[in-house]
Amino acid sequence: MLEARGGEARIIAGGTDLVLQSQRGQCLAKAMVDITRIPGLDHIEERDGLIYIGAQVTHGQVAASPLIRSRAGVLAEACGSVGGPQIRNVGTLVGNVVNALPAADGAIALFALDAEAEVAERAGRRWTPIATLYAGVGLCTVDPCTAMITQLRFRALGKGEVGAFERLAKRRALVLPILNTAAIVGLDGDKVEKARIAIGPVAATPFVATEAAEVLVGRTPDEASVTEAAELAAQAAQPRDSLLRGSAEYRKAMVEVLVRRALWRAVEGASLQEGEDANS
């Protein structure tokens, strides 16, 4: 159907962003191809240690999923922060990715989880890292007039691995975040074996604070190491002045606060898991 329209049609699922864009004249497509009745795109499942989420799955379904809550809780937290109940029950996680905004709550968690996306094109299907889908603010490398993302996948968090999501906004619902961050920490005994931190919006795309996360690996997650990681994340972040979100100086300072909070929550959760395993 997309091919028959020659670039004048595009994919729609929840439409919570696309309908508004169309009303504002920001979407030039003359037809919408609704994918919500295509079989096999509504799944949340685990296969061989990987969690798969189909293109029809809404934020509300992700937030409520027992599988996501137990094996990727950071994503459940993030999707539970999107908009309000009406938006969460209609808008899809894949649509959140296609919109390619650096502050999208679901996308920030997916970056922390190092997710991949399956892209269906005329030539076939391919898996690609989520970072390759972002070309700038609102610019997705997958053209919804010629292709579609059919599903997402990422490795389920294992024993001793816990994620946490933190969001700073003017109110709790129906408002864009001033900042958001997702952190994942994996412990082996009393040492950090794995860490990953994603932050938005502090760059043109969701930002992965690699250096900040790496400073934790191999160390005990104490006040000194967590503070150092949070400071490095703030130094690497490059937020801009915004009338909606505040000054760059303020947001840069708050990156440190949010990253520290997320890391501590993740460490506490991972430590609790380690303790439960030791006592079982």
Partner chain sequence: MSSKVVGQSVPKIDAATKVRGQRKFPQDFNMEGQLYAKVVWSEYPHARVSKIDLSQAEALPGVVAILTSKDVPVNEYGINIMDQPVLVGEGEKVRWLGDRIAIVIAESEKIAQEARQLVRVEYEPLPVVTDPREAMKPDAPLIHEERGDSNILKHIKIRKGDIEKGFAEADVIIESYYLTPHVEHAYMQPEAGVGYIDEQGRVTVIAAAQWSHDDLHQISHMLDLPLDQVREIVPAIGGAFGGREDMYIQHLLALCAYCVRRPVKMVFDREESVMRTGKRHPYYMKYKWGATRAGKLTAMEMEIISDAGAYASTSVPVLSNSASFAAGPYVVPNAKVDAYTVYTNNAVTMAMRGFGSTQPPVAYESQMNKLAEALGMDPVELRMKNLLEDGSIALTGNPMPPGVGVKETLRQTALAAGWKEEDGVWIKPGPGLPSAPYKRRGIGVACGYKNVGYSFGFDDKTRAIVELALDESGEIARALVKLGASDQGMGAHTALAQIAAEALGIDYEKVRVALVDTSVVPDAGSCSASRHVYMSGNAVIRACQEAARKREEAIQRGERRVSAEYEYHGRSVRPTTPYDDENGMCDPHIGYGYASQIALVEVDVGTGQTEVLKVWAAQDVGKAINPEMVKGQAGGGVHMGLGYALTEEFIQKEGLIKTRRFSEYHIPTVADMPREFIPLIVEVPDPTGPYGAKGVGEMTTLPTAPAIISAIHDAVGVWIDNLPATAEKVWRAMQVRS
The other form holds:
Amino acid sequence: MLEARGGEARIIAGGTDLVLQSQRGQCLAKAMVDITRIPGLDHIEERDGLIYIGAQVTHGQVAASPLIRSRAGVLAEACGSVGGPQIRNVGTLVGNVVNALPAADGAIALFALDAEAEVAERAGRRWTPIATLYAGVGLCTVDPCTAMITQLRFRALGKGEVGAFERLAKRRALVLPILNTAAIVGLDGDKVEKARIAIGPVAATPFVATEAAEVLVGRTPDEASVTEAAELAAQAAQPRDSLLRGSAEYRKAMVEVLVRRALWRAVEGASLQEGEDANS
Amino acid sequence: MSSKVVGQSVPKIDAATKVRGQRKFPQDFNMEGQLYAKVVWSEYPHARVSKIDLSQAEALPGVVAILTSKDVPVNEYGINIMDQPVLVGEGEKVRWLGDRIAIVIAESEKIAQEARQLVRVEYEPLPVVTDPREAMKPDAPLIHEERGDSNILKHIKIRKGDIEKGFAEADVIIESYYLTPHVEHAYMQPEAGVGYIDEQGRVTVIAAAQWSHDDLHQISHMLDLPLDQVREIVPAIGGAFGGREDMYIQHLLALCAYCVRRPVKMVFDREESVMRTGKRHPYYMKYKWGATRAGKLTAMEMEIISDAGAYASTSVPVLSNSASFAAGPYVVPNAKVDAYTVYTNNAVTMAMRGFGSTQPPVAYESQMNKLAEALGMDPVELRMKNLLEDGSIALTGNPMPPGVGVKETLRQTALAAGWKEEDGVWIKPGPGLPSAPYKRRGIGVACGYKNVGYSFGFDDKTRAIVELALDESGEIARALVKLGASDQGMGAHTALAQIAAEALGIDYEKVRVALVDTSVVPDAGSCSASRHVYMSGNAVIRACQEAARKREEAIQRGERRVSAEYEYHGRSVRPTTPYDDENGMCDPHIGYGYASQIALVEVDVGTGQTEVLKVWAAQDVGKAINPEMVKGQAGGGVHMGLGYALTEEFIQKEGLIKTRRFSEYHIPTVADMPREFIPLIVEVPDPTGPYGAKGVGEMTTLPTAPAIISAIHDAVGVWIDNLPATAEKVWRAMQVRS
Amino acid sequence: MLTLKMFLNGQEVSVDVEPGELLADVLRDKLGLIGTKISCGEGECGACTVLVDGKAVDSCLYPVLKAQGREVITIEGLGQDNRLDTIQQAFVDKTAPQCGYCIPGMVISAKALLDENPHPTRKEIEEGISGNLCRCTGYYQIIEAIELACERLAEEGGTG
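Okay, that one was the form predicted on its own. Can I see the form predicted together with its partner chain too?
In what comes next, the whole complex appears, and the chain from above leads the way.
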């Protein structure tokens, strides 16, 4: 269908961002192709340890999904903090990725989950890490006039593996974050086996603090290691001075605070699971 | 007579139609054959318009007319001083982003929108001045060359006693510099309306307005038409809070109808409502207060500078109010106030809930809390030693009239919040345990007071008509109250209907209040200054008494209809006087209302974020005509005060507005409000009020911000003297402290 | 122009629309349902909230063509004849409306919440209306109204 319109039609799902972009002259498409009726795009399911989320799935559905809450709670937390109920009922998680904003809560959690996206284009379908879809603020490498993201997938969190989402904003609801982070910690016994930290908006695209996460691996999560990781994350993050979001200095300092809190919550959750494991 | 209707929480007169979505707001009106208008706004905060090219826009099919300054018979308006051009023409100046160059009128809204983007305007930019302290300097760029050689619009002086002596007597002196920001009214209903020529040929406007009869004066001046040739109809108002006291759309609709002789509809979008209309004044306040070790205030020295923005609006009366309240509700023998309001190229500033009484509490209550800390005295106790009472001599030298309830509001709030009192010694409760190890709790207190009605010699008056329909036995079947009192949503019409029912001794359900239509209802003054219950209530009671008397005559004559009219003047109670030029002494206000609040907060020491957990809010309303409506005013007042204190940051840079919409200007959501809210209604009657009532609408918002600021200090030890106390500001203050 | 069909307040409705039009504008300007209010125009205030297939959505951000074949409920769809529905009546009884501009959206959000969760906690009520701004009330009487509606609906045994 997109092809028939010669690149002048674009995909729309919830449209909560797109409508504003088009009102403000930031979207020049002449027609919209609504994908919310195409069958087979409304799934949230687990297959072979991977969780698949279709392009029609809204933030509200992700936040309420028992599967996501139990196997990728960090994503449920993130999606639950987007906008208000009305926005969450319409805006989709895939749309959050296509919009490619570095502050998008859902996308930050997806980065921490190391998610992949399935891109359907003329040449066929392919899976690609979501990081490859980001070309800059609001720039997605998938052109919604010629292609679409049909679904997302990521590995379900296993036993001893827990994520946490933290967010700082100008008020307590219905607001974009001035800073957000998702951290996932996997414990093997009392040692960190793996860790992953994503942060926004501190760069043109969602930022993965690789060094900060790696410093935890193989160590017992304690005040020293968590602090070291949080400090490394803050050093690596490059927020800009923003009239609306706050100074770079403040937000850099807040990266440390939020990452530390997210890591601790993840560690506590993971230890609890490990503990249950040991008891069972 | 015991009251049957007054004091009851009857359902609001318009509640049922509002919950059904049937009540019509200005944007809900459409007329046969209507056109649509859009404004071409100024693109510069200060510039000379060199060229206006309409050719492209006029060529667009569907464009009916494009109005420019040449189309305005008398191109000036303004509620207090007529210093605003309706439209700015070639060779003239724009002074802020809310100035208008042209109005495009077209067959559809879409065409009007498209055409306004085709109007080409060339500007010669002029130097921009945005800080009133800079604008006061003799060499600052002049905003209004035609108004003399200074940007200072007004300087008010108060000189009471001898401050040198007062400070010499002080054991403790607190000096601070306070800043309050612009605040957006953020009423939910953006400006909208329809202008048309009515069946009698009158230029008619349907719009939300706080004082339609004053709008008429301004519109008739602008169109050079006699007053009886203009008319305004006010349907449901979607909030106002002072923001509709000036005209932002009414005169434009009138001009459109006058020029094209067809109905014209205009609706502002949210960005226009935020960027192109007035705000609350930012204040710069330098305070120096002294007190004795025993806790008696001895001297105060205050400099207050208000940013009037590009046009005067009500900046002078707002400043006048502020100066009179500069000392707070406290007795002080020696004081000096210098208050200035100054033109800048910032957004026009105007009335907003409090009318100059919301900025001083941020300073005077923090001064009291800082003094209490310096003296090692409980903040409630310090206040109790200094608060005004009946007959106390106020800052302006006048005795306070009977009914001063501020102490009672503080006593009740403090006791409710857990303070203990023994022989005048007050002991603060602990704030409880924080919800997380990285959070700290604190508790803070503040008071406030404000005038009811218009002040400083203004002849405040309300005219009301009461019409009765009698049944066969002469009983009152229905009563219709007619007066030009706008109800912005707070329930003025409900309260006035209750007062009428009480005065007539009939059921509330039998009373109707007429739609505000200037061709039908008499002038009742503005819906502001918390005055309708007090002023219009007094007029309605007297009109009802007159109607009741006439009813007896009507029954004897066998008539079924009765009409009575009464004009109530505030001066009949207290003739107010203007400031003395030299020492500022005067009797400023007709009446007053009082409030005290206590806030319990939790501050995140990692991020600096403040959460308000609980607020106790006492307001002395004299008599609660409708207690649930009073509670509603308290909730709304705390909402605005909380936004003022924490979340609402109106950002301008070089006269350009950066917070353009609700996604950028953050009024509190339900999640930001304290989970626990304890409204307390205090009734210390005003003997001159209807059934003892005072005003309520504005007082409820005065103490909230300073109470929160004080609670933040109690929690983490930092004073935020520059609102709002954003997370970053609190965090920075904590960094400096450690 | 395209002809859109939707089930609006229980009735099938056909209306001619332009592809770019938004549901709020079509409801207000073409169908005369003025109870749906427009305030922020960007999904930041909830004044325009309507139900689409039972879910609360901001109709000012909802492309009208997405409503094709769906069930749409606006404030005008609540209550019967001249009787207010339970939620509306509770809003009146608790003095919840002040200016009233946010109220249709608030009532619809409350309905969406109670239809899905008949016994919400205070926190769930707050979450349910966290996408709706009000400048007048401080929200307290709105929350009380929703709590009252819950009680009454429980007594009535359903949202009927």
